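Just one chain is shown here, as structure tokens, and it is the form predicted alone.
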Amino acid sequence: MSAPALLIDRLTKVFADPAGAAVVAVDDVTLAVAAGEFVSLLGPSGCGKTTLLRIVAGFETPTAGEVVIAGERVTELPPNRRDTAMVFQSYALFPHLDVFENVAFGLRVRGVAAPSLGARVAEALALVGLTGLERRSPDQLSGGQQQRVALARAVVTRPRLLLLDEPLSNLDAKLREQMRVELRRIQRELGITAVYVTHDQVEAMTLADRIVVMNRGRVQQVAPPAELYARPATPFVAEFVGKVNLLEGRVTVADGDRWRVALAGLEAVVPARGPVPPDGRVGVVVRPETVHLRRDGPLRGVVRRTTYLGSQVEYEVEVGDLRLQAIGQSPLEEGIFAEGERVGVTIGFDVAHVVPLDGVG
């Protein structure tokens, strides 16, 4: 079996705050990334994802642990000897160099001869859709074009590992969506291994083969996007990835692959998940798109909030002692329920997911 493209082995990074107290930014993280895989590090600000990326790049030294790239231990090597390339949030283009020279910079440092250098720069610019802009300076480019130059500069050296630190965060929403598609296309076309840092769950879900959710320096879950969304491992993951109704309850009956869970004012039958916790306490993860409002339904509720978003409507509905988020997917066909209106409610407990509540509440 071949070595992973990247192995992060029990990495820890401890900083000292201004008062001299220890702050653990990365806490015993282990992760293997396969060749050609696109992995996203996802989490809130301060969770350790950028520090972890900088350790992989060689810009930070870990307090403990190892970084191994394609079977080679690189923990002590400087960034220029790791065969990685990094795309920064700020793009970090050289303002005194034109587009061609910005992209060619890494090749010149490596001593690539002129004929090959020109061909490789042209290839990289064609890949990102910038052919014809070779002699423009960075200040003559839009934000999206600057981002493309930064990406071309990173991939032109054909690194083993492409590292991206929130590279789309400075773009407007429409351009960010377009660039997500382009970035994924380029990564697949090149077959390059990529590690991408973001706090934006939509970016992570759109781009990644697997998502690594981090919080307070530790990995909470590693999974493909669909699995992460449908089967979060912890309450934190459930609430951080997508909108969610996290309902606290207690298992009253464990019957094979189904549990009966007592919630506030009603009982739910949900898919079982492992052994019943000793105290019976569980969180039932119900996604808003599985809560359906109708004129009639098995349960009755009252709409407390209506938010119209064009293609869908977000509701908050009160069902007994529960407050639930719901999403109406087609307001043009289904109409819009008004605040204060009584409605029928169907809750998708058959596709709900159960998480342990250890340490919660």
The other form holds:
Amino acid sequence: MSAPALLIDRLTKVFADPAGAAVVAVDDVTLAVAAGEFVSLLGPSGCGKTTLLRIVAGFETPTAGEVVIAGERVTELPPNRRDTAMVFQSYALFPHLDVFENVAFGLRVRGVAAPSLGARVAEALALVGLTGLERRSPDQLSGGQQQRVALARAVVTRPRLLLLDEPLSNLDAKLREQMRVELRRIQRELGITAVYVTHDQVEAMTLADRIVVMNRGRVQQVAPPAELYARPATPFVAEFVGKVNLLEGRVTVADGDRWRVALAGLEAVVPARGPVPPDGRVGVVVRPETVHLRRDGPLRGVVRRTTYLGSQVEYEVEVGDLRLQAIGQSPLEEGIFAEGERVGVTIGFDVAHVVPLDGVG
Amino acid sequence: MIAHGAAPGHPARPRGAWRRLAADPAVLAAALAIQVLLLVFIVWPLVRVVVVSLTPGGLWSTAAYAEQLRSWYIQRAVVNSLLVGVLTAGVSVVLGFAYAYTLVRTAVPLRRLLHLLAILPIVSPPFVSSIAIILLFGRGGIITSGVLGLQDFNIYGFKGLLLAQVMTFAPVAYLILRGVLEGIDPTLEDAALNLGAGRLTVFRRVLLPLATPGIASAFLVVFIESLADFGNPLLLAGSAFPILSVQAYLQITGMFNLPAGAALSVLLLAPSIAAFLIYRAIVGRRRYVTITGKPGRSSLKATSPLTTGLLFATTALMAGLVVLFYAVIAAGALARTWGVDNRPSLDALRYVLSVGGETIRDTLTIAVTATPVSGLLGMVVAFLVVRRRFPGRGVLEMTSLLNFALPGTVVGIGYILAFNQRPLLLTGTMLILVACFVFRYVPVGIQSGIAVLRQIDPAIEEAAQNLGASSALTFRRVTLPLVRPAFFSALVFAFVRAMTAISAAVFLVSANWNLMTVQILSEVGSGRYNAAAAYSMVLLAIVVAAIAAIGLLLRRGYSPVQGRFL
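Return one more block: the form predicted together with its partner chain, after the form predicted alone shown previously.
Full assembly next; the chain just shown is listed first.
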């Protein structure tokens, strides 16, 4: 098996904050990224994801650990010799150069000469759909166009790694959606290995082959999007990715691949997960779209809040001592329950997921 | 075709502007009053200088110019002034850039201290470097005759003047270039590194092109200041190295030849105005700013450790020179007779505080009067220019700026020519000094006010008016508090300049109203170096105390970086 495109090996970065105290920004992170893979680093601000990306690019020096790119140890290599093109959050387009020269910059410093230079810049601009804007100055471009120039500038040198630092955060919602699709297309077309930093879980889900969820400098879970959503490893991941009802309970009966869990006032049978913790306490992850409201049902509840969103309705429903979020699909067909209305509730415990509770609160 | 504005109830724009002005008489009155003041105190003196230079003997002719330019000595003065101006600007920009780059783009220690040491010459009278140089390298200098034992070393002339001006104006270049470098997003350097560029390439292809307009501005500002400099050439140029500003002064005060003095000051004015127009063209052009997003984090990796070390050494050396200069002035102030008997004594300080007491009081009175007027006027003009539409708005801004490009010598001569007869008989009064300082230093307040106001959403002021506040009330209760930082830095600037000004003021002092700076020059002229040094220390103490007081008032350190120059 060949070496991974990127190997981050037990990496730690400690900063001194302005007061002089040590802050652990990245805490013993290990991660391997395969060639051609699209990996997203996801987490709240301050979780260390950008620092990790900047260490890979060579802008920060790690306190401990190694960065290995395609089998080559680069931990001490300066940023200009790493061949890891980055798309900056602010794009960092050179304001004194036009679009063509911005894209050509990396080629010129590599000594690529005239005929080949023009062809490769044209190819990169075609890839991002900016053909014809070569002589524009960056400040004559819209935000989306600037974003594309930054992307073309990064990929034109065929770097070993493409690093993206929240590149879509400065675009409006509609443009962001459009650029997501395009980013994925371009990455696939070029077969380039990409590491993408974001705090937006939807962005990570739609773009990445695998998502690395980080919190407080530590990796919480590494998994493909579907698995991350269905089987979060920790309460943090469950709450950060998608909406969730995280119910605290105690395992009463562990029977093979099913556990019986006592929740506040009711009992649920959920899929088992590993050994039962010594004190029996677990969190049960129930996604709102698996909680269904009907006219009648064995479990009775009261609708406490109704938020109409057009294609669906979000409810908050009270069942005994539990308050649950639920989603009603297609209100045109299914109708809408009013606040205060009494309803029957089915909870999808058979597709629920159990997480350990240590570290909560 | 029917314009939108012509529809009923929506009067066309020009008429609307007048109508709005009529509805808001405070704005109209303020705008008119300010235009008149600028006309009287900026344009009129300038006109008088030109007219007097062109009417020797009462008739229109260029004889005064012809006569001066025929003189070999004056020809030399023109060449010398330009040469020193260009060299001072060149050296100051190189040193200032190195200093600014070290403090902004590397993580060297003592950055705060190094910054403060660079500010010190800016808040001092512009000729303290000359006094320090004389104390160090002059005939009784501790280095030349003390350490080296040289008997015939002559610091006067080109090299002494160049050294003095570089020490005086390199800090100005530093402040401008610091602003320039802080305005360039370091992420751009990171991006270039990331794309494979080496450090030298990053500097050459990214940082330097982006900084070029700023570097050019710094060069031109220092060139203008060097040309206008009066104190240093008076003390250090010597008669073998004539300088225009000093020659103009000598024609007026020595020979009482007004047309000749006026002609020489117009010769001085021409290159200054040219430099100023180029400067405006550069600054007025579209400037490179960070395009989008929040300013990124920087790695400071664009400078190698070796380069950082070299830069730090250079910077420390320059800062060390500043320390040496001020230490020798302190030593001079506390010595018995400099170069003869260097034992400590308080005689010089005692002399300054007793004999010079009245001069100190005069200087303070004038500065304290001019400062608030200048600061407030600056904010009002900035407000009118940014927020109101009225006829002559562009002229207003331009006139107030123009005064800054005028060498002090020109302004001083202009004031004595313009205000020596009724109804504007002001020569010999306190008012002429106050007016001179107010209008000379108001452009800085205007510029920093404009810069701040342009960043404040007009909707905030509209909200005040919407809630029923008049224009004047809105200005006082909303605008002024918002521009407070700009206002206070304009106050500091006006005060410092009023305390340390010399080139225009030297023409305007009188038996009744004398200034410390003028007194210092006269002490040096009489060879009383101890007294000159003692005056300088007292002056510096007052200025530093005032800055500290205003800084405390504002609860933040005075940062002259913001809007120091145009």
